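A single chain, nothing else alongside it, follows as structure tokens in the form predicted alone.
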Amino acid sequence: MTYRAGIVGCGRIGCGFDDDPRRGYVSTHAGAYTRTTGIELAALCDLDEEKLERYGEKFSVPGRYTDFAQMFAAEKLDIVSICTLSATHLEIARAAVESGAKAIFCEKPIAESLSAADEMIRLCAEHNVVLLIDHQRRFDPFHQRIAAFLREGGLGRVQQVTCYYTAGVANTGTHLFDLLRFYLGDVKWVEGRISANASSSNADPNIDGWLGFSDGAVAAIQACDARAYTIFEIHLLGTKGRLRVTSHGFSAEFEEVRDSGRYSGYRELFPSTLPIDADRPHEVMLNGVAHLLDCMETGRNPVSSGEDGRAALEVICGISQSALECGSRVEMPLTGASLHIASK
């Protein structure tokens, strides 16, 4: 069987990132669909007609629309990618579900508010539609192995975690918060303050802060200025060693605990072989689409579900609320939260 796919939003993650010759791997929804057996990329939708025509030609897509409702009515799509601003996700998801779509591959954050995320999850559940959120490191066997290594006690008790990111608490922070949940479990409380290192968008500030996890681990979140450089790193210090996840999650370094060669009776950290397989390449978008197909055909739950997307959004809302309250501790789950989150 061949599934018909359509993309709403032909911007960077929808189509544009594959224009970058330095990437060397599939980086967009369009690129992943066109390289996946069993999927026909049948339609694109974007308000920008020049962009629509350019990517329609590049990816050989016959159906080109400026109105997603018209696209859904005309194309009878099985799979819909939502690659637009988070404030539009619920409206597009509702229309996709009502048109008979079987799966939605939605960009992050899942929505602009928790109530909108709840409605998306409800709609998809009621209509038996697979909802996959593009927190794409979850699709990478490399990060799946790291999560298993941590859960199985490979690092011992996690004592401290320090994270660095750029480009906004919603835009990039959502990836960071989701990956920390994937590694460490549920977040129980957050504290945040507006960072002195500004984001590229006033609507999506950089926030420094702390996340407390259900097992007692605490993570420090520190934002940097993307005008200087881009960074996405997580440093985990356990009782058995230190694991650094570096290069935007494409690589890692490990140090193990051994007896000190300088101080009797002390132990120190020493560089060691990474205790997990770090195979290449990291084809996260291809993996994500393959996973989407598997969920459609087997009924398995997505590794990055609507509920996972909502949980990451809840952390964004909580740490944003804390920052507005000058760093007060905000307990999770949130109650009565009405924040609306802006993102690219």
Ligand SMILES: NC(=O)c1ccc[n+]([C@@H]2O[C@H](COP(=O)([O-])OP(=O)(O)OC[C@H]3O[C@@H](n4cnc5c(N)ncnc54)[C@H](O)[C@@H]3O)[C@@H](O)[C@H]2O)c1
Given for the second form:
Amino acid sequence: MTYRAGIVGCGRIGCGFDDDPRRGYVSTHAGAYTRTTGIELAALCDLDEEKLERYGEKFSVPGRYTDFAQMFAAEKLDIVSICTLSATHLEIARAAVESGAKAIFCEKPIAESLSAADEMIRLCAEHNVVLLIDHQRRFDPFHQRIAAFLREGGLGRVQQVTCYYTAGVANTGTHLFDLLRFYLGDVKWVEGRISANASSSNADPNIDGWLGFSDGAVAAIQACDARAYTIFEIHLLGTKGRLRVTSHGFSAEFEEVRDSGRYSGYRELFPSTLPIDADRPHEVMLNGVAHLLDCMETGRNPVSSGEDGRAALEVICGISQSALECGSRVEMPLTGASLHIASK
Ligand SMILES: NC(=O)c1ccc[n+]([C@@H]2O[C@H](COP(=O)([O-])OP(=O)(O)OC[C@H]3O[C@@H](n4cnc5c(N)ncnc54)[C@H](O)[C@@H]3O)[C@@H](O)[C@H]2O)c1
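With the form predicted alone already on screen, would you show the form predicted together with the named molecule?
And the full complex, kicking off with our chain again.
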């Protein structure tokens, strides 16, 4: 069987990132669909006709629309990618579900508010539609192995975590909070402060802060100036060693605890070999689409579900609320949160 896929939003993640010759892996929804057996990329939609034509030609897509409702009515799509900004995700998801789509591959953050995320999750559950959120490191076996390594106690008790990110608590923070949840489990509380380091958007500030996890681990969140360079790192200090996830999650460094050569009776961290191979290809978009197909065909729960997307959004809302209240501790789950976030 061949599934018919369509993409709403032919910007960077929808179609454009694959124009970058430095990206050594498939980086867009269009690139992943056109390389996946069992999927035909049947239609594209964008308000911008120039992009529509450019990527329609590049990916040989016959259906081209400026109105997603017209696309859904005409194309009978099985799979819909939502690659527009988060404020539009709910209305596109609703139209996709009502048109009979079987799966939605939705960009992050899932939505602009918790109530919109709840409605997307409800609609998809009611109509038996697979909802996969593109927190794409979850599709990478490298991060899956790190999560398992932590779960199995490879690092001992995680005693401190420090994270560095740029470009907005919603835009990049959603990836960071989701990956921390993937590694460490549910977030119990958050504290935040507006960072002195600029974000790439005034509407989506950088926030420094703390996240407390249900098993007692605590993570410091540190924002850096997006104009200087881009960074995404997670440093985990366990009782048995230190793991630094570096290079935007493409590599990692591992140190283990041994007797100190410097001081008698003390132990220190020494460079060691991570028992996880970071050099394999990080084909997150191809893996994401393969996983979407698997969920459609087996009924399996997505590794990056609507609920996971909502949980990352809840942390964004909580830490933003705390920053508005000068860093006061905000407990999870949030009650009555009416915050609307702005994000790419
Ligand atoms: N998962 C990732 O790693 C990743 C990376 C980049 C962006 N994103 C997310 O993807 C989304 C899009 O980001 P981007 O950087 O590609 O943005 P972009 O601005 O490059 O592209 C968005 C496109 O959507 C189109 N659009 C907007 N409203 C529309 C509508 N109603 N109907 C049809 N088309 C419409 C715009 O014309 C534009 O071409 C955001 O939610 C962003 O956070 C995710």
